[in-house]
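A single chain, nothing else alongside it, follows as structure tokens in the form predicted on its own.
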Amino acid sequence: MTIQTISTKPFSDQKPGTSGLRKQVPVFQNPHYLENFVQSIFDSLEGIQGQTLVLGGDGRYYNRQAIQIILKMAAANGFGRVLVGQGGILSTPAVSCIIRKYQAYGGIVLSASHNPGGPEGDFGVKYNIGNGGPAPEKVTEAIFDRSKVIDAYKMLDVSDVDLDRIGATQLGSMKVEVIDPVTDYAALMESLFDFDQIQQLLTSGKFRICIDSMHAVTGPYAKAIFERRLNAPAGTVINGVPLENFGGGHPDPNLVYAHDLVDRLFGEEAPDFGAASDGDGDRNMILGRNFFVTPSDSLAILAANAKLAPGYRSGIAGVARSMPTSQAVDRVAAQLGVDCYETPTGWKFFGNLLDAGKATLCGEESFGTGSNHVREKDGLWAILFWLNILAAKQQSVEEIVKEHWRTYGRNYYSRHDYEGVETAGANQLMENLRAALPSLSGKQLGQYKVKYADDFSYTDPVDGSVSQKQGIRIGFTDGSRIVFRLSGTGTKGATLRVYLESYEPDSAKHDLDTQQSLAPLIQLAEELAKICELTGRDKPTVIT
């Protein structure tokens, strides 16, 4: 076994996003592009030689193959240990359990997460740091200055290991060690929630659920903890087995994509409860009978919930959101008497508040919910802790989320995406929003009056560091907010997102149409951006 030292030239390309470096499949295939990214990453690192890296993705296709480069490439950089998921498996959540449970140095994650997948599909590659976070801006900056000059990467000279038997074999002087992806994930798990109360739930003849892996990467930790450990009816787990190309779906659980799910859910003989996780398990939908939960109110009702699960009885320090979500869990906080914070789209911005003590609880409106038992999104973990809180209360999922509502008024919120467009209207269309913001503040937009308008910059409580540009913000003095951002999420031109967001208290008006409640919003936001003119496009692709 010799280490191969191989001649490269940089990509201009590997500039890592909020998730990590995202691209199509076929340039992740390119020679030397894979290499050399992973390359940058352990030169950006310091201390690594023998250390224990954790290593797994999704499933997606190219997974298996990058696994056996970066195996070959960690041996010959001087790891001393890298822990893989059987089969390539480990979802993103369990990646960072696994990494603090085990005090490794890092890990790498391989997940376009709730991209599509396949040979024309996408790929990604996100590093993630000892407290089991995606690696701070400090970090990924490092990893892409590298990426620009870097001229050759290692290699050990050696065959592929055998990723479907579990157990230990030797890579030169680094011990690879495939273990089960799910047994330390489901632990920790049970160590939150009361399995036991929730068993009695699912097994109890009047309370159905659904769960939707997409063709994803939760289907075998879904299949071993409802079906297996709570003993939900086979078949409880639909689309559990992992595929390639996620059986050609798009794995985002959302009401467009996870069509599966939404057609029982909202169809005859409808189960009770209905969940689905994404590509890589860290976000979550949550459906109740012909009733959509949306993001911003589940954060916002697990946080009003939090001491119904035994892992979190001691009440919570804090909450975090994303700037877009909306402002539903800065109620639940005041009245609990903790501080909200508010940072830009990212679960990296989490990881300071959640390592400082600062905030139990976070959450994006995309879909991502979690705490401070792992350093990321968890998707099952919001799915166990829905369920917590209906064996404890005994309610529908409709009925407490109007439960919520009465008590602290109900927050109307809607996203828009439109999916895929120029990039350069795209990038016009903010800079234009920029350009205004200085004579919007104190203007009247209608029925609207405007409170502030400004470009979100975050200052960090615990390292002070500054993220600018991180989103426009248009708020009125009725509460109301509409949000302009450009996701980095996406490997095709460009995604603009717009979030809408009004607050209704009088609980009389607690069930509209949300879209219609919004209304004079959507118009105001497509004349504000001139969405039409600058994209070419006369609808959002996807609502939620």
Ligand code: VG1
The other form holds:
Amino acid sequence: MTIQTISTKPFSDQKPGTSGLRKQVPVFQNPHYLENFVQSIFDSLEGIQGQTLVLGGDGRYYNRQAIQIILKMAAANGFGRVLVGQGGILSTPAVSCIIRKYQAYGGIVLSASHNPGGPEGDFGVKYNIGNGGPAPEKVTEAIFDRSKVIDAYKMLDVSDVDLDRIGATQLGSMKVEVIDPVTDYAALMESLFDFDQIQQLLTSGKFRICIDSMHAVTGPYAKAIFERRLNAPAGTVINGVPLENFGGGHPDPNLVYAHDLVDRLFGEEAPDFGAASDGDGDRNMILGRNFFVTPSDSLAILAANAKLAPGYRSGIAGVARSMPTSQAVDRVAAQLGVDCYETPTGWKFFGNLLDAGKATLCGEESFGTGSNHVREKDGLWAILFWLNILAAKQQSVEEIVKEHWRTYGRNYYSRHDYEGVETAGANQLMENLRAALPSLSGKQLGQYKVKYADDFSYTDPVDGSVSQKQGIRIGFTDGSRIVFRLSGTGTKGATLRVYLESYEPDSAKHDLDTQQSLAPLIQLAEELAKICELTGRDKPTVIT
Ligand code: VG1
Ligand code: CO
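For comparison with the form predicted on its own, please write out the form predicted in complex with the named molecule.
Entire complex below, previous chain first.
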């Protein structure tokens, strides 16, 4: 059992994006590619000798191979212990939970989240710090800098660890503990929500639910929590077996990709509640019978009703949302008299606010919601929170949402994605918008008057770090907004995201079709950005 030092050459493209390093599987399979990145992580950390690392992934293709490589590298680099999920499985929120519970030094999550998997699909590596959250930018920048000059990595020359058997094995001087992926996470959920009340609802015979795990990581978690602990009927969880290629699907919980669930909730004899999670279990989509809850509304509704859940009975300290997320939650915060923070896209920006106790609930328009219970967004947590509220209020999903709109007004909201467009055109589009910003302020554009037009810059209120160029925002005097940004998680070409929002206080106008009510803004976005001309697309790939 010797430590080998293997020579390597840097790859130039190992810059982590919105959420870790994501590439197509064949890229990660290039000799030294994964090893270089993992060694760059280890080289950027201080004092890892003898420390504990948490390791797991969403079960996608290459997960098991990558885990074996990382275990041998962790041993060679001096970690004292690695906690790894059985079968290599750990959801992103479970990693966060386990890092915190066992006070680990950090964790590595192997996932490309909602991106498709399989031999030609995507793979990803994400490093989480000791608070359980995604590494902040200063850490990811250090990792990237290291990756540009790396010339060797360390690896212990040993045979593979049996990932399927719970228990401990020794790798050199490092202990590997294969743990049950679900137990710690399920216990945390039970500490936050009224499981008795939820169980009564689910076993009453009057309320049916359907949970779609999309053949991704939440299958074992959802079966353990909903079917075994809460006694929901067998079959409540659909697509519950994690598969390396997610059954050929796209594990992104939205109206387009979660079609099995959507067909049921919008079909005949539809259940009362439906929900789906993404590849690594940090996203959620909430549906009622024939009813879709916009993620931004979901965040606002959880904030407004937080006290109904035992874990939040004493109220929330503040809320935070990513900049493109709708301003629905801002209105709830104002009503509650708590602060509302606006951060750049990506969960790493919530970490400091959560650690400092400035925010209790956080959310993103991209089907991500979470709280201070961990430092990641958390799909099953959001689903349980909704069920807790439904059980307490004894109303339907639709009634709860419509009542919320009557109280706070409705923020019509939609995101239009142009996926896999040519990078040059997408960059040009953003540059043109940036150049036009100074001339937009105060301008009348059709029915809208521009209140502000800028490229979003964020100063972290806790550590003062500054993040620039986080998206073009054009806000109008009536509260409407258009936001443009390029995705930082895609692996092919560029993905343009256009976020559209308008506010309607009049409850007589709360039943309009979202796309219709946003039509003037959609038109304006096209005129301002020349999307069709610069991307060659006359319509979005995905509308959420
Ligand atoms: C997207 C979402 C962002 C989310 C990120 C990671 O990033 O817009 O809100 O935090 O994915 O989510 P981007 O840069 O492609 O817009 V996940 O579930 O992939 O960990
Ligand atoms: Co995810």
